[in-house]
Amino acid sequence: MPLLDWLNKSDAVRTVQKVPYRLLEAVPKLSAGDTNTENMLIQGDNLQALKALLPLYAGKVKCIYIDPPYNTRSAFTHYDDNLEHSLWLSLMYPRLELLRELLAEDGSIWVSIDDNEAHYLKVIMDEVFGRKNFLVSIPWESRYSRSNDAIFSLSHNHILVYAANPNRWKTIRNRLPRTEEQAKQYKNPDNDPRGEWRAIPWDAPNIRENLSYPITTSTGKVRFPPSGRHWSRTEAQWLEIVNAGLAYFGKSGDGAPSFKQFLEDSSDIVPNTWWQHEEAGHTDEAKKEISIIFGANNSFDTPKPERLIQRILHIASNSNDLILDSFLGSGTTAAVAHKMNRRYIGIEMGDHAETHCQPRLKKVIEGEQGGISKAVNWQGGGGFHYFRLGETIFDEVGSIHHNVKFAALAAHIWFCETRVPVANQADSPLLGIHNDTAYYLLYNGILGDRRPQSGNVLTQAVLDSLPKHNGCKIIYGEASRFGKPRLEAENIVFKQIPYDVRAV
């Protein structure tokens, strides 16, 4: 397979490595709603972002859509999107390295980009994903309206759509409803009690002899296949249809065979590959969104409609799949994943995730009526935790990092364990009780003796010391001194630092 190459690319495909762990760190004053939600609204660069959650989501992405900078050599307000060719794509290269870890067997990624960008973005995908799991490129018409002091008037940004496995993809993607144009489609010119109706045609490109039998109309016309053409089913298939009432030959009788496809027994329609505005959404739309949330002059330049992606999460994903987006921008991906019942992780470096995410999420949750809540009947609920970037976990060496605190490792354990924050900051060893379950952590001396090893090992005087609990325990320390039956008997789980700390 051809590969794109560009100035200081082999620094880029080695990013990933160099990129260290750091903590996530819960901010409880800029969460909101329910405490025991898993979505999470990240604040810091999405590189070190994606990387920190390598280890509690590797795998378990159902659907990540990104809107990146598209580089078009002009100032946004709230970013900048003026960045050399190679940087930009030395940019991209590892944070699709890592979107690529996090999505799940059965996932699909969806990009947004435009042409400035998005030929040179197909091949690199295509490296880091496998061209033979790209799906499909889909014109989605942003604009309806003419620009006519331009070349080529834009009307369409593109969005590059790949699956982890196609062919596990193709079976779990969902279907779109009928819009009231389509259904359109269908009428009852002949009263049918059945209600309304439309004819499909029975005959079908080139010849096979097996399927060009005769059919007799209702008038006893008999006809053949056109020129070129054949039956699309066979004799007995044919039989079924009329014996079960839905044959049809049009109002003389003697037309061309159909049968009739009822509206009532229609599946939903499989979605094509050009999305016009009415049905998506366009600009113009989503600036309208963004102004009523934030006000005129505190909204973003290039948002995208919230029908866009709900389109997007409806064909990719169901009701608890857990959707990514680590260019969250204003906030649009979490909030329609939000109202449409997903599961979500945000991610965005810039001060507006605090501005901007946060509110905006903060408003859904209190049930705003803008974008597509009608259409989902959103009424409000549920919550989001908001986390920033904390220290490096490891050393060079492997280690616990000299800066990481008790408190720090602690709630990166608890949420590695329980995929919740810790409600208030550790202070003792017993972290908290989760589904019956106690998890402890020895570290950095926590039992009152600040020798290097004392109380960071789990002795007999140790498990006398720690907080009782009948239960299943989990105790985190730098080594043990219990054998395998005696951790049984005492129904513990031993996980030694730093090897068992989920950031490698």
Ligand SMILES: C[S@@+](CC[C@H](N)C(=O)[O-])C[C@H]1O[C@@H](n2cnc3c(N)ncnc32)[C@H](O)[C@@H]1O
Contents of the next structure:
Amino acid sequence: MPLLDWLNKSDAVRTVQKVPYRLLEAVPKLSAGDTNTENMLIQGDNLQALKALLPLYAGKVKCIYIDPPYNTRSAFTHYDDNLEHSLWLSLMYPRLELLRELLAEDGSIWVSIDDNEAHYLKVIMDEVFGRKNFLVSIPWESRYSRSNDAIFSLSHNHILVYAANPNRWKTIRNRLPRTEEQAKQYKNPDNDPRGEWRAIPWDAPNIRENLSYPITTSTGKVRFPPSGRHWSRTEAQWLEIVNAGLAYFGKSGDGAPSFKQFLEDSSDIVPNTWWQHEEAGHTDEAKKEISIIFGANNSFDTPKPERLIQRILHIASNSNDLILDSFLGSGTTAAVAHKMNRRYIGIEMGDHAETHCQPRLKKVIEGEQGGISKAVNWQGGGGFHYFRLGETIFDEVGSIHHNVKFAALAAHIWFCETRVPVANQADSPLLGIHNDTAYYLLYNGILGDRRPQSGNVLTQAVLDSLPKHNGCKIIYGEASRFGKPRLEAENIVFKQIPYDVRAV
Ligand SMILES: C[S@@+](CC[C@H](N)C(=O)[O-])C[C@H]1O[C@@H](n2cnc3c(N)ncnc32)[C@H](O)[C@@H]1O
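Having seen the form predicted alone, can you show the form predicted in complex with the ligand?
After this comes the whole thing, all chains and molecules, with the earlier chain placed first.
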């Protein structure tokens, strides 16, 4: 397959390997709502944040939506959108690789982009996600007004869509509900008790011999397909239509054969490739949504409308699925995912993670009524945890980095095991009990210097000194002096530091 090359591509290809695993540090004062939630807002560079998420969420994300800087040569209030072309490609390549690792087998990735980089992005996404996994490039009508001073007035952005496995995805993706406009095509001129219907013609283009049989209308007239056309299905299928009382020959009763399709029986519709602003929202609408939340003087330059994200999440996910946006901007994807009852992870590098995403999500929890709220009957509730990137976990030889303190490693291990952050800073080898399993960490002499390797080794004396728990015990330490039968008898699962610390 032909591949795109650019200056320093070989470095970009090696980047993921070189990015260190870092701890995710919860910031309780910026978290909000129900603490029993997996929703995460992470402030930091997404390259490092995505790598930190890998041990926890590889293969688990159902829908990834990203809206990276388009490289429009602009300096927006909250971020710069002006990278040298090769640098932009080198920014995207390793991040796409990490996103691919996080995508579920039945997941999909949707990327907003415009003509500045769209066609280069398509080629590198073909390389990273597989050309055969490309589904569509959707032109979204982002703007309906016209700039008369432009060479061409910009009306659309592209949304590139890839599935981890298109065959599998086709079976799980959702259709769209019929809009009121589409439903208006169904009428009931003959007061049919089965409700509103529309006539679907029985003829089709091009001739096929076995599809040219005679059809008798309700007034007794015999009809054949019009010249150059044939019937769309077989005679046996036509008789089924007749027997079901669905045949229709126009008001006169002897017009061209058609059949009644009832509104009630017509299923939701397959999404098409052309997304107009009436259905998917537009950028003006997005800006209004943002200024209602933050006020006109504290807006965000490039938000997406909530309706656009709603449409994507509706097609690509179901309630409780995990959604990821690693270029979160003003927080739209997280806000919409929250209102649609999806779990989510949002990553944003800029200070607006704290000044825009965090307060926006807090308002959503409080029942904010803008954007899609009314359409989904949003009443408030739920919660999210705020994280920042902490220390690098491993040093160059794969040991736990000497800067990593007990409390930070404890928080990391607890989070990896339970998927919820620790409530308080850990200061005991018993990190907590979750689903009747107790988690212990023997590290950095938490038990005092009298014990072997500062109490980092599981011995009988160490076990005796640990807070008791009758159920299963998961104990992290540098080594264990117990054999397998003894561990089983004590209901202990021993995990060795650093090898069993996730992220290795
Ligand atoms: C086009 S905006 C996203 C807008 C968003 N869709 C919305 O509705 O508000 C792109 C965002 O990506 C962020 N960004 C750029 N590089 C990043 C990186 N390496 N890590 C995390 N965020 C980054 C920028 O700060 C900016 O907020």
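Numbering follows the first chain given and starts at 1. Nothing here was measured: the structure is a model prediction, and the numbers come from that model.
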query: Rigid-body hinge position between the two forms, taken from A26, F406, F262, Q310; finding: F262
